[in-house]
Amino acid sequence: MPVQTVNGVQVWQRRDRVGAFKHWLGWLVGTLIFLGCWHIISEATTWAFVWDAPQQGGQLLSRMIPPRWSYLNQLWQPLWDTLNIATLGTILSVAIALPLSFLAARNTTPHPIARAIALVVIVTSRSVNSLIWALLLVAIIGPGVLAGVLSIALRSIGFLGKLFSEAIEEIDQLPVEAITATGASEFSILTYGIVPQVLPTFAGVSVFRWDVNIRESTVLGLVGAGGIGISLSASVNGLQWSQVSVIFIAIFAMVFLSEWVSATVRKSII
């Protein structure tokens, strides 16, 4: 912090004049950017619908109550499909992300070109949302659970591959050096020096991703990729709001249960 002398007394200041000028200039620029963005958004907004939103929301909520509980019997199969989409998609993504992460990690990649290719795959997977993957796959292989499983897998590969590779790069090198000094093969070094260190992280991240995929798989049916989203889309299009409320409750219960399972499993692993 700069020091200024006033009447022979040293006064501590948070910033000097140059620092204070830069600070307020930053605030001024940020404020101008915010006002400019707000003006653009305001010009593209129909404010009559915004002011009417509370009334419309209240009317919609009144149509959703009471829920049509008898419709729950028709949701067991879509809920099961949603669970399968998330689970199978996670398993498939883990199977692909495991070798990919070893290629992407600096300390285990066999060649810089292999690492570059692995990183391209990881970045591409992480850059495309699961709904976009679902749209593409539904157009290619048709609607259904298979499109949902592949969408979840393609989206999860990048997430898992990135975290797996970072865990590999952060391992303790002492066990690896000790095993290497014995003249062990590359496979033995990988099996006994690296894998035991990263296995808990791999398991915890995989379970966490499964929990995330449960949430993502609930909406894939909106584009025809299977699961409870199909029932939600049909009910909304048919203006069956009492059924929509039952679907929301079912989704909430499933997500809450998956969160509890994920937290319990990760707590026992890590």
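Just so it is clear, the model here is predicted, and its values are computed rather than measured. Rigid core: the largest C-alpha set superposing within 1.5 Å between the two forms. Positions refer to the first chain, counted from 1. What changes on going to the form predicted together with its partner chain:
Comparing forms between the two forms, one finds the smaller rigid domain rotated against the larger by 11 degrees.
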Given for the second form:
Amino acid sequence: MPVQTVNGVQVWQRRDRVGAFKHWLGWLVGTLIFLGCWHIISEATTWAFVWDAPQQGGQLLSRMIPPRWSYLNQLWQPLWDTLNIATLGTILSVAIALPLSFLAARNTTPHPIARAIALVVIVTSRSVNSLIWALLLVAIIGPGVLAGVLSIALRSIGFLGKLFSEAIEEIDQLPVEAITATGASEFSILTYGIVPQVLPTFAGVSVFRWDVNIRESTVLGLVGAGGIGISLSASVNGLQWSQVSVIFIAIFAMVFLSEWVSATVRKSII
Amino acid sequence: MLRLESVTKRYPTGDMALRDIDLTVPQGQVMALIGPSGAGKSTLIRCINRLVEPTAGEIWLGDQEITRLSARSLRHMRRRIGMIFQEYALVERLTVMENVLSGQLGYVNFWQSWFRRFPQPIVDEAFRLLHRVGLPDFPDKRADALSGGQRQRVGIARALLQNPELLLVDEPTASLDPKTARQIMRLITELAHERGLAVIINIHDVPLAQQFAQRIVGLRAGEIVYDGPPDGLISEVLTDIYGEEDWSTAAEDDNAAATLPTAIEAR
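Form predicted together with its partner chain, following the form predicted on its own:
Once more the chain from above appears, this time first in line as the rest of the complex follows.
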């Protein structure tokens, strides 16, 4: 009871005696757990390596500078591949996620079983990282851009399907009722009453996913699925740090550009 | 023209929304349906075009029975019944013209609706209707750029483009200011007379109902408790419809009395 009567006067405190004790006990236990964890991590760390980290980092940086700009000429093709992996993967996933989301949305699904299947597909796709999809696909269909495109698409289907279907479930039902009342067919209700309501969300989410996919496709090359990641892993393995810095700058420029494109597109479709 | 025979609606939650409703609306009649919130007014008009499925009873429009129609015949039946909504129910991101043309969706095929290729006579008729409801100037404006009164006019044009025989109107004025509400009610009743439509209007505003409708039906707890001319709504009847306690306090309140002049005159 925060309100107590002391000497006939009503006093208000945030917590009563027991509450305050529990509060402080909570903080005490939390601090002890934190210190315990810190101790375990400290035991498992080779501190000698950490102490000379600034030195090591400085050396790495000095090997990266100046960047070997001439290497850029060999990067155009991998950069183009990376852009294609992201773009084609996104287009493919949008094409699959569109019908999937209408099956998965509670208000448009034709049957509860169809909805359950669609939700399983979405969860499966979402639970696996695109790098792991790439690892699997490189083993199945061999290294190259195709494996990259498919792994990006497989990961994105779940992301897009989930956000699309949520957008469908959040629409205003009244216009849908009005279109139904005109005697329109199920498909006309969909295209006339529902699609205009969800179109801005669909477009915005797709462009955002494309933006994310550009970043994800830069690392797919590490497992052989094409793109600039191949050049990156080759340069790192060959200790060519001045090339690595060129790759970093190129990736940064591309991500920056995609950020700008997606922001512009999203602004224009609301 | 419209005939309801012991229509009953029980929602899955067990609530009885309508009990044994018998009602006949002849051609050309404007009928107002009044009653407290939850009396079943919305349910009643939604049962007629089966946006809500009635639990029991028969509904006849002309010589066709509605409650047993297949999905396909139901769509054909719905084309004959226009509906106007409280919150206008326009598709906000579509233009005024697209919203009006959606009244024809029951007639065109899927590809025509997808590509918005409506037959020219229909487009002509849409322009005529927009002119008639007082919105000749902006067919290309998006619906969300309009005011409430303008949106309701678009909703009226959409319902009329169906070329209906019966008009179901659900609280058309509840979101509008008093002046706009009168204009909208006048427009609906004028158009109904021009075209000889039967109209059922759900409405909370009793004086407005008395002014514009030829017949008043009072609904209370899913049952018809009054069916007669507008000037028969004496305070005892209103008590019957809206409940004793609420009504008696409202009638003695000066402000409420001012909005219900006919009820006071009748005393």
